[in-house]
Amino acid sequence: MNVPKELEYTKEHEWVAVDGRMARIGITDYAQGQLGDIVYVELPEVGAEVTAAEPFGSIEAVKAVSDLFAPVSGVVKEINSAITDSPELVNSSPYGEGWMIVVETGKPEELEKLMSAEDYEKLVETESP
């Protein structure tokens, strides 16, 4: 499993790349992992507003569909459109090409909230058989 330790981590298995008040957001490679082959990525319009631990789209695999959940508020600056044309790119590319939206946080102190990568690897390691 890869978890890459620059990274901030939610408890839904999403990670943030946090640059100033940008923070791009995509699942986990053990997300990606339990999910399995993933057919399709539901993401918001760019400027819609997203609320720290809701719903701001789904994942479509073979096996489920699962929601998004924001990991922090904010407006939707940018999306990758790449990954609804080729949504298998968030399985061959968690951490690169297969992020999935740029949020403009509105409330910084929400990313305090995030977890480091070692936390975040003790977290997996208590949900695994």
Given for the second form:
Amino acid sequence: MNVPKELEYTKEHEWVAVDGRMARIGITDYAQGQLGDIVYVELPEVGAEVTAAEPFGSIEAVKAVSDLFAPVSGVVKEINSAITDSPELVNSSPYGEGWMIVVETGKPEELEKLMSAEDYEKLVETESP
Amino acid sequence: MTETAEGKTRKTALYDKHVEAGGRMVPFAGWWMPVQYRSIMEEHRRVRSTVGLFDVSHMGEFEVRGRGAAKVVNRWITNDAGNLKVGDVLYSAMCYEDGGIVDDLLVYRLEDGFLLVVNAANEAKDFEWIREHMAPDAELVNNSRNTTLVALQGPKAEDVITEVGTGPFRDLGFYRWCRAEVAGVKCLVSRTGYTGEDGFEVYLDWDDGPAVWDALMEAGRPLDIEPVGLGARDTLRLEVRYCLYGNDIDKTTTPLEASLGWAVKLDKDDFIGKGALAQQKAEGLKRKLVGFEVEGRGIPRPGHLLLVNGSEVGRVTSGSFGPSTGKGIGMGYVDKGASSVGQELMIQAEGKSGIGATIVRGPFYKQGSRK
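What would you give as the form predicted in complex with the partner chain, now that the form predicted on its own is on the page?
Every component of the complex follows; first up is the chain already shown.
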């Protein structure tokens, strides 16, 4: 399982790349593996507001559907439209071409609540079968 | 089955093979079974394009013998086993008196009796039901715990089994069985399956499982054979609209409602449920199991509501993305008035916007190699 050290994480298995007030968001390698083959990704539109811990979109795999929970609150500045056409990118490159949205956060203090790679690895160990 | 304590969950003879191959093992119907190895999508496509191998040892196998076997088997099932010749296989439902379904099963006419193959989740219940309805001049044996069952499925299945087995595989008709050897192991082989593709199901002694599994995997290597888990087994069967007990049929549904009327022979001698089914047929069905395709994106899931003009007409019983059809597909019971081919439906998950779908005729995937 791949857990890049430079990223931050949530207990809903999302990763966040923080750059000032900008937060690039995707799902982790563990999450894509658990979901299996992803066939649709539903993302918000640019300009939409998202709220921390609330769903901002959904992801459909062959066997299951999951909500995507916003790690931080703010305004969506970019979306990765490549994954709506080629959702398999989320499976093949969860931290790269499979990224989902960029949010400009209005509450930078929320970024401090994110988990480190070490803490996220521990969380996954407790959840793994 | 969630109610099964993990400590009691059994392992098939092939458990170690699945773990070695990277299978993700889950408790299912009281057994540890692989839900997938590499990818449901790839396993599914491999079965459609060449060949895949499934462990289905969790299924239940009962044998019925004795002077009264033919008569009593025919009393349990809705289809007619009366004209079966040795070597025939028959699909049937088995009903309660009220017409609700106990299980769906395969009936093999053996040289000296019958083999019944039932769903894993129903094995104990079915055995009990059958025992309660036994005849004094017939004997019943449960071989579920000493039978390994593997399914070799796909357009190239015949080439693989011919490579490693000895038997009349090329001449074996669909829904026929023969005695054969695979990798030197005596077994019963039938041309049956749950995928819509050509293929064989191989019944053997429990302990012979690993050797036969290895031999089939080795013989299939030039054809890129893959082990296939329960995830792809479900998408394969749904694409050809085979019912799954517990989803599409159960004790609250009748075979007539489930479009299994072809397997209900009301003109044969009395069988359990005949009266109720005859009455239902005479009165007309109030609901019907239909299949529908999603027009755009979105995937139906079991439990989603089915609406026409905002009114509920039924619920989804099976739903998935169809890896070979490229769209969301599903089945569900709808009111008779909303069950025509071409009927537009709205599929509604709680708190979500609806997905448009249309009722279609026949299997979703029609290009299968099934003989």
